[in-house]
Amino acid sequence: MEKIHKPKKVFVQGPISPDFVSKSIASHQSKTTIGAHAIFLGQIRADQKDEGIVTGIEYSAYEEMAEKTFHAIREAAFAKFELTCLHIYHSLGIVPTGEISLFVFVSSPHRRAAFEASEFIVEEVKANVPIFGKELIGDKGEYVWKENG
């Protein structure tokens, strides 16, 4: 019988800080069955758009549906890969360029499962979670809706 994991809160207001990432890593040192961690950090790029240069992204979400979708992705990853731990965090609100908006942290006894699970999770998040991003352009309040790719 497969273990059902408790739903976890995913959303963080604003950027995900390097301190938050390092504390997450440090909290796993006592878990001695882990042989590998894979970490994905999604950072906001200063893309050039027709309207100007992106200065940040303002994220919003249909939170209740998004949390359910994140949970389904977690459950699918645990079912598909040999994992010890799995954490997903995504920003809401404004995240300036150069800051982190997505943090996926996967732990496994073996590196291959950690790598493959990390990629699987990121692709599922991008394809299926109802999160919307307004790419902020310059300093005059202009924006364009972000397309996932």
Contents of the next structure:
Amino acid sequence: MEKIHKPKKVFVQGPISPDFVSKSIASHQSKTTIGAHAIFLGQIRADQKDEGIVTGIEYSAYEEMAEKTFHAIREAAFAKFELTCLHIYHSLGIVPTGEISLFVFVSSPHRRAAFEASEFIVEEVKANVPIFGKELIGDKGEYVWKENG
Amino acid sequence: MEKIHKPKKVFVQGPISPDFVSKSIASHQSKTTIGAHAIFLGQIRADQKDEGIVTGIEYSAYEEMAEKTFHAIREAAFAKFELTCLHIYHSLGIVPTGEISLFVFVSSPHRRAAFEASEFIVEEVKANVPIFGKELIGDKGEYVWKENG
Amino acid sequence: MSVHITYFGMLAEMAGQADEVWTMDEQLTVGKFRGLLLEKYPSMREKKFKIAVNQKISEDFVPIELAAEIAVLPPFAGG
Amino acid sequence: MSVHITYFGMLAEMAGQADEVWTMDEQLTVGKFRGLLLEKYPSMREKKFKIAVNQKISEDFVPIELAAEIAVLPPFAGG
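What I would like now is the form predicted together with a further copy of the same chain, since the data block earlier showed the form predicted alone; can you produce it?
To see the whole picture, the full complex is given below, headed by that same chain.
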């Protein structure tokens, strides 16, 4: 791809709302070369831990490095797959259970590229972006550090 | 899966709105065993045909058989993958270019099941559900019949 | 016996109607029905289509019972 | 030479601070830095962590130049 994709703002404070997802979809309806959107949403589970039930995750990040890594993932995805658009949003701060902390939005003329790019991006984000999370437990300020498997 | 999943209404008249997608997401935020949503949206492309540029697709279906097939696809997906929820919506009637005609919404505790089920369902819908489409061309009522590859 | 036939999409255009009833003496199979159909509508020979009996895509050997609902289906275009 | 070190997540808790500056005479590599770090904070021996030099995850052989920005990163948890 010769096209250069400008670094975009990925981090948002707190949860990502369904309304934000809806507005993102609507803003792609004027792009009539798109035939397929694949959307991935990460939602916070109320997991049962030894210490109690998770009530939310508090995210922090090494922000400068994370933004660079997000940009590199975007560039890699555009080079690997036939994509029209690609957006990644991730929460910082507290996201309560049931709310959304990751929104990956891939658009392509054809479904195959959209599916493959969506998976690729989610796996890359989980493995390579320096984001850290405290799983908040109960109402007395307890937590355990989260770790991607 | 011993659980029985009731047949659900799949067909909607005309395009599926981003707002409908947003409301579907919001209605799953109380289910705190969900960790991953995979959403697929099929959007109408303004393809260039020999006859002119596509302005929309007019969908029709063998509805009774289509509803049965959708139900069988849902059952197969629940049996194959660890899913919490699964919804399929497809348009009937005219859907203009840039608008959405297919919405597949899969929710699971974990991302792998969500990704795999989403692909499985989209491929099954395209291959096995008796839905027919006229690609509308220009403004003089011309059309060509669409055919999935 | 009589069978109820429904045509969809471009095949309804070729048949000039969305449905019709055929009455006949003999026992039918899907293969035999296909032959009679192409005899009546020769232009369908150039088209790919599937035949559903009672809402199930059926191979040529399948017998068509009394009062069956037959559907003639052009290529699918969902999605 | 001096290097600026930033600690993230549980490692900031172990270090008791989010960042510090080390001044030293000798040339550093990532491996040598790791050794000094574990000497200063023995509890980090039980933890998995990665070291980024100027925002790039770096192997032990990589030299650390003057005024480098070093980050000590616990396991990632994005998504």
